[in-house]
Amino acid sequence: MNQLLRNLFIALALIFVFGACEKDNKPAPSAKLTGRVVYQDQAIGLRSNGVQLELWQHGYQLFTKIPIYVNQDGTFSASLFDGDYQLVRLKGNGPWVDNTDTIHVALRGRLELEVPVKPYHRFANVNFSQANKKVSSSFTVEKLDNSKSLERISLYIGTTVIVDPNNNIAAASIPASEVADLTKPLQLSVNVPTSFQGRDYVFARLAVKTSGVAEMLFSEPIKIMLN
């Protein structure tokens, strides 16, 4: 009996080790998937890994989300295997107009994708400086939807090129009951820490927040600076 035991043992042992081994050896995904999210051909900025794309696959038992997080620049990329996709703009994840349409992705090796969007809000004539270790800017909002109502406008600096509202050093906004008038030049000032002040540089990049969207459009980080 304790043979038959032992026998039986060994048997599933060699059964794991080699069904491990199968499920180890089968191939990396190859082909690769990237692409930015525009609004007229211009990638949009975002809060890094803030906004998420979803693919979906058709055809397997299990049929389960892919999750794509967008870079602060508007980019994103995967490594996915070779097939047909659908993908998804979330409802209420990006600061832009709810757009549910799927786009088809027929992934062949390689493929380069835009995925367009309308955002609420936009910047135009950014402009950034720096006087006695107090980052300035200047600056127009241009609203592309009138569906939802401006929140404020935020302006951040930090030691980095990722700069949001998690990662910064100082920050300083202007709410939208100050903003009489969207089509005038707006001004944003905000002093550079003490404790920083002996750096060479910081980054500076504006945010616009829209009333009832959790994430904010951001313009692109730039390089102040200091000395």
Contents of the next structure:
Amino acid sequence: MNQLLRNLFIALALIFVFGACEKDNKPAPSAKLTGRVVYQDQAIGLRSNGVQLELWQHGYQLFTKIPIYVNQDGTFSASLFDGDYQLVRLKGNGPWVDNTDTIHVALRGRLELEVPVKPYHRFANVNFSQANKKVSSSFTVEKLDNSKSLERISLYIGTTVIVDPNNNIAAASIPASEVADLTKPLQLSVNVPTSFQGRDYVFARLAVKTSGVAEMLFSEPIKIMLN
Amino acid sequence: MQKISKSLFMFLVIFLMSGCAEDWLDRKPQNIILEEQVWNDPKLIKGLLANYYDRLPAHTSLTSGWAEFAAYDEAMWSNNDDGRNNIVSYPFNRWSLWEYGLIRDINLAIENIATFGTSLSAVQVSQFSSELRFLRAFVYFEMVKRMGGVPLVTKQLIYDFKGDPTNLQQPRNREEEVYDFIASELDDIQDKLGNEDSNTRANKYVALALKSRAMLYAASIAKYNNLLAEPIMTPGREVGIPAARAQDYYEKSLLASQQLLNSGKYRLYKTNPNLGENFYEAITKKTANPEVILAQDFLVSKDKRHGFTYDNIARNVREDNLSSSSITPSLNLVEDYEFLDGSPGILKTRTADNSDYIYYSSLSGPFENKDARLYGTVIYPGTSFRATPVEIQAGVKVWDETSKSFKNVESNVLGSTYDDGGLLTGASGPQRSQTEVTNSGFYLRKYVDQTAMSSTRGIRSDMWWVRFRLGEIYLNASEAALELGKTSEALEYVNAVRERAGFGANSLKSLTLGRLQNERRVELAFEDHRVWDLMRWRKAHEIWNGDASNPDAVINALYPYRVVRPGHPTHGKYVFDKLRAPRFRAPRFFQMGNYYSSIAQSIIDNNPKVVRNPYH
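Given the form predicted on its own, state the structure of the form predicted in complex with its partner chain.
And the full complex, kicking off with our chain again.
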């Protein structure tokens, strides 16, 4: 009797362990959407975890957006199911001119997408140098759209490749009032704080703030050797 | 014999079948209260009202969302878990509120009193419906300050089951329409409310207090939103009040405040000659308090109580073996309390040329001659709670003769003794990494109950939550008067509040908005004002800009040390280190999309006429 119960119990346990979770699992999303936010084929530098694109899909009961966060180098990716989606550039969200035209995304397996935007400003001829634990930069700012004005330009340095107003060890800014002429090269420099001067390197990045737009546009982070 | 039993049987049958037929079917149900019963019985209606008062939303109060006091710049979180010290950015739905459940209940009550309340007197009907309309105005104010304009629903919506709900889908009203609705409702009901001597139910003065606050919010949004480089608004003005309305709203707010102040019904609490204790009592004393206009009351003996004291009492005076020390005020707040001579409240811990410490002979030295409201709000080093000293000392600084500098000695044992027999680390910390002990070097006093045993889980506290008090009305009046260019009147109001704090009469001779903003910060700390004030002045995104190098966006701490330098005049004195609070991680980051909270997609799906707020 005991033997029988035990066998029964083992059999039940086996059925439970091997049989249980077959039906209630759905396949994982296998399709992949990747892409970049670009202007004239150049990816746009952003704040990490700051800017979001929206993906919508009609035809299902639960209608809610799928937020896609854009990385600081302007790339994004999302794991999805095959289907037809609509991608929207959220108004007032990124450092570019509002454009609410919907982009249709027909996703079958894999898709690489370029999301075109028109920034208000961008950097050109960016150069960094370092001397006596002071990071200096020279650059020009190009104005691409006249509807909004420049607010300030900032230089950030940080210990990792993620550098922005939230992740930095030191920063310097010039307000728009001190920028007389955007066609001429500009300079910004910042001292490496004493407690970080023993490091071998820091990362430096420039940002331009357009007034009335919360997010800034960044240059590429550059590794700068301190020794 | 058989005959008798037969007739007895017949009798029984007849008795059973016919007996209580009438009563049986017409009995009143024991477990259901009918509409006619509720709306004709003032006691039952009061019971319902109590339920509605209790459900009034608050972002932070003693019971709902109290922990969020530690999510801004008034305080940090020193209990377990670091969520509130590490908010990378405030989510867009953080303040979302779509409280149509309560609105519907109130609308239903207003309609049912009119329909069923036949045996109530006309005065009772008008009083109860006015009180309900006050509650509805309060809820709409809570919604409009978070969401911008919301649909103004003032009667119950009934679905006809014909498959088309579009007639129930109301679009959002404009933001100014909601504020205008609140003003006109309050004007209409204020003389019908009754409850003259209550400070837990709405009366005429409570209506004026709400009007004073709501109109001030509307006015400052109208003014400061339009001063932004890019004003926040939607095309249909569901969000964004035209700048031209500012003047009108400021005037309405000032008038309501003046009516309240001139009524003579309320006075600033000035009973205790000890000004610090007096300010603590002004908010927390539940009897003979002429300052409190409306409060949410609690009572231990009726099991209406809360654990706010259990969670926030200073460590070495706690009576339970768990929790304590959750909300610990920041050095940022402490330094915003001015010195009584009117100089800025920055604590002097280093000599002017920053070459050496300033040595104090007592732990409370740096706080001498501070605004008395600091004592009433914050427990700082060298002060007591419930007559027990709260020992706040981080460690000792031992002089090292060879390197000519101090060496810090700190212990992770609270209340430990140093080699010289003196105190090493205080029984209330601060501690750099322990939980349930302050990390900022301060403890909360305001709203923490002095009653014995109120910090135990078994008994808990019945401290009340003040929704409106006269101190705020003075500051509302001052701000509205200042914005209207009536500076001398504004000075009169703000100086009344400052005089109570120990500044002497007419302490301010000139006034700026910045000064007044600071006055609100220190007077109304931990009363659910800070985040809303910064939002309506459109300053939140500048002060909490997420920049680690911005001192306003991070939480700073103050750690006191005892000096060990035998044979030197500084031996046994106290020095103070200012530092970034060790457990504080991400700087506060408020984005433009936070000014109006996001509306959940499910709401938009149910009612496509609802437009989204800007930036999300």
